[in-house]
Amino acid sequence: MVEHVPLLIVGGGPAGLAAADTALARGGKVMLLDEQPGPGGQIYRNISDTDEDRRKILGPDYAQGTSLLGVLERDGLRYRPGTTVWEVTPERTVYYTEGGQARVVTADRIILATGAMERPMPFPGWTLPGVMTCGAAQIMLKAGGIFAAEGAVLAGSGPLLLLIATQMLAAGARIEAIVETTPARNYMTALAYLPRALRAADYLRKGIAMTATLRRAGIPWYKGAHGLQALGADRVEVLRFTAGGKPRELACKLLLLHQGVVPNVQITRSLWLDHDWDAMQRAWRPRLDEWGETGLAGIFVAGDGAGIVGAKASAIQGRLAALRATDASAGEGAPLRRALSRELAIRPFLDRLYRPAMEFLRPGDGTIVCRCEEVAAGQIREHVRIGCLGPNQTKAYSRAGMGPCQGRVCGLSVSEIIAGARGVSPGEVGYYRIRPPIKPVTISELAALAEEDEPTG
């Protein structure tokens, strides 16, 4: 049976929860589909079930997520956690799986609040057991209070690298070292954006406070690291790199990587929406109007899936999209736009400061880029030399992007490598052509849908 709802929201993070809150306050009826078992998305994961001690460990920014939980008690909301959306059509029909059962819902308006995912950080040895992302470690800490019993080395760049380090420290974990890969030149080029960033001085103060906490802990901190290699027989044992003009080696049983986050554009790509290359964030973002509406009327994008903005700005974007989706007047969005402008003041500074080093955007020939199909960067460059112009052709040449992750991990890297080999911008190279289902779905689920559609009598 096909259900119909006035407003459907995909994603239960800050953008999705705030959008639902605004729509319900205006008398709307909302269905919220959330892949996670509970509300909060990645940034506020497990916020409804986290005890006070863990909230203190994760910090006040995480605890702020509780302010969004009231929406779950509102009349008019149908909250469906543990659901996986695997197709959204231009006609606003959504296919999803819940409890092993495929279902269909249509909507007058849809807000996609699918958030971000961690940028891949390919370098020699990054596929070894014992190497994982900082985001994965943070998920374990938020979801179950689990952190590494053995000392960890954190490597990479970006605010989350500092945040997860301070959270691990507060949880009593041992951090062996921080290996920061932010290029030294980034500090100089970011200065041009500092005056604007002062409008959001709270973010700067938080960064300074986290740095001071880690320094006081006496954690070895290597800046400007490059030439990273993870070495080991059956798992990571050593991290090799150069910092301060000297080659270095660190014994390492757990290596946590981070190189920033990028918008999750799988659904918007599958809808064939226009996307623009963001040279500052080195990622794609869907083209939207001032409300967050896409080129398909009635379909909106809010939060980090529209470009990395952070939790507070994501919530504001969710509210703006919900206003428009519930037919608000043009003037009703003005206060939210002013608040959004203040929140976004920090972004150009952060984007320029933590712009990834080229060795991770366009790794060396021997580095595996597509983990699913074990395709190395050198293979992709060889394809370019014999006529491959874009990522979609690499599927035919090498199967890159055809594994279980459907290009989520390798997509940006493949575009960057091809762009470098061709001497053009990734914007000219393009991205994978994403087709539904965008998440795995079983044949039995599809068959059950077909049986429901069969005429009776």
Second form
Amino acid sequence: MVEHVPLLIVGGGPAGLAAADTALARGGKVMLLDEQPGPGGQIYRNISDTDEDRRKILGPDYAQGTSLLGVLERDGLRYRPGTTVWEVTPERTVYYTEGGQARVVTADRIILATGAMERPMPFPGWTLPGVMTCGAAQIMLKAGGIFAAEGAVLAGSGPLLLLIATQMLAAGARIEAIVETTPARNYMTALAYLPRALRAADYLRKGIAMTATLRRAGIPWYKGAHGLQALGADRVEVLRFTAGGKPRELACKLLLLHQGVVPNVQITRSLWLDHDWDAMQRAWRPRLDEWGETGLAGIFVAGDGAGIVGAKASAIQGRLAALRATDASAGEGAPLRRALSRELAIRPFLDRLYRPAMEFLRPGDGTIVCRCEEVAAGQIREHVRIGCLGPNQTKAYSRAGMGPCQGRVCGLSVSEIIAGARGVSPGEVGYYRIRPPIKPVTISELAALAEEDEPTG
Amino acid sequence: MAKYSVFSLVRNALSYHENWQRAWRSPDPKPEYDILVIGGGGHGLATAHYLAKEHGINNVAVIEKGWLGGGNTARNTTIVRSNYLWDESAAIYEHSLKLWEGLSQDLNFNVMFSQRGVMNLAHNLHDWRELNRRVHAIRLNGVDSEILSAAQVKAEAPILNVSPDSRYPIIGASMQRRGGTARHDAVAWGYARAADQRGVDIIQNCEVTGFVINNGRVEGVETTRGPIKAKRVGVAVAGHSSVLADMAGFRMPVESNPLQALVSDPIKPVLDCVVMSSAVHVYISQSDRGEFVIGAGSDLHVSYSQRGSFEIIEGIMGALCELVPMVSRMKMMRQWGGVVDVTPDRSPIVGKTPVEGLFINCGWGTGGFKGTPGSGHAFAATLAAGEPNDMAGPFSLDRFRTGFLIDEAGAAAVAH
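Please move on to the form predicted in complex with its partner chain, as the form predicted alone is already shown.
Below is the whole assembly, all chains and molecules, this chain first.
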């Protein structure tokens, strides 16, 4: 027999935990599947096991995550950490792997709270050993209190870049330099959104405080850097860039990159749902109604997976979706929507300020964009020259997007590059058709699933 | 347009391969053509190529709603063989295989046709008897086919489990050594380039929205890029044939089912032939990149969706792990479905429709890819003459009224 649950939540970050909390408070029964070994998602990773010292390092915003943990004590919750969901069907059947075995469950309602992923930052040399994302460094810091002994150079743009720098600093890690790639004109264009952002002055204060901390620490900080190149024979040795009109070179053994985060739309894409191109965030977001319900009745998306909103707003979106998924009346969402609107006031300012520079959205010809199949940006442009119209055709031309990451890493870059070469918006170019499994599954896992389906007597 | 050769390769290497020309034009539709082919997959493009090459008809357009070879041409498991039971099928599939054997030269485009052999396994006495009967019938038709013992099967494909106590013991197999695989995209591109060179207009992103029919005779089509007139129209749209037939006002005895396939992660070469098993409903080969390409069953429900239900895949995997134990630790990377159009007797329909001047080529079921050259060749002859040729004749739509069926229900590894 296939197991059936009334409400299934995929993802145990702020959106997923808050959704579970609301649904359970309303007497619902919930199954929560999460790929991570513990609750909290990326932002509150390892929150249930982190000691006081490490909380101090990671800051008060991180410690706030503990407030979401109460839900795990509630009756009616089946919390399954360490499970990987690899297929969701429009009929709300969910396939996942737990402990090396594939399982299946059906649900009346599904809330997808799969969050965000770091935006890949392709530039010459980004595939060299010794180059990582800031997010990866933060995972090590949160999960094990680990940081690199040798000094790191941080390069990129976005609020998280500053946050990670302050966290590393607090942990006692050495930061050689911050190479900020935020284009200078972004500061001007973002000004237009500043008045609205003042409604969320708290966020602005935090940003100013982080900047001050980093300044006090005397870390060399290069602004408006462009023309980045990571150089090295077997691993990264030098970061070359231009800042303040001067070419510069920094010796570095560890280069941490960050270029903001984007919604992880693999599951919603694999469901063939409508997605809109968000020109502000330069990413796709699934089309949702005011509750977060998708075009497929009973399937909801909450949190950063539906467009980047941050941890607090994600939790509110999770609660909204859970209200609707437990048949709340139309009026019950109003207070949450007001709170959501306050939290979102900062977004346009941040989105505009930290919009990635074109050199990372549409890198130069020699830069690898699809790491799995080693396809360079120039090859994608060549495809367009000989008649390729969209990302799904690039699969036939060069296999871009067909490797083990299932297109997660190169998807946005390929759409951007084709859009640039064709002179249209990425919205018109479209995105990869994502195929299940979202994460590769072994054949024996599948076979084990089939056996379980047979009647057992 | 330049001929591809060693010399062109050397010449272009000297300019760092930056000056290769487009393989085909991208023309706007003309107001009128002698013959219009709907569907820019393998069959439609092959039809256009043979119309121009064999019949000298160059005023031809192929119109495609998406891009070339984006339909079933891109979604199949690339197996080519001609070991069919009945005379009519053997004739057209063997003709097709012969064309495959010279296709790269004919098109001046490497379709990577690899005659690595296709093996059909027998797992029980019934399979074995049926397989012997088929091999003899196939050989009587002059098509190569041989019988292998279990030991010979093991020698051909050491990764197979031939132990007598396995769930699906292998008693023996039939083998067609001239069968094999080809590169699916290259087939569409090669035909497109060759047809384009002979003046055929290939028009992509042009969807047919209706037919212009007067007094029972087709005069052209309405498309998203405007109306196009034509003296004769050929439909080669596989899984969507009944949709177009509906537009033209007649019904087709065709059901569309999703047929599923999946691909593993790449590993080093371990399997140099194609293995098929009707009992397990699976066929497996290793691509030139090292991935295992695994074809699974077709869904029992009727659907136009290019995705299949997962039950079909998972149900087959347990059996596959028994048959090929080493696959169990390999990872499934992608799973997809293609829409196959299946007729009541599991044989294609090539020929006339109730609308004069409108011809159809469909119902190839799971045999579409291997049939591409033969299908295009026969359909081109039919469109050129306005009458089915000898090869297409038995595959008329009319056979479902007369009862002259060509029952090939047991010809594929997939029960459909």
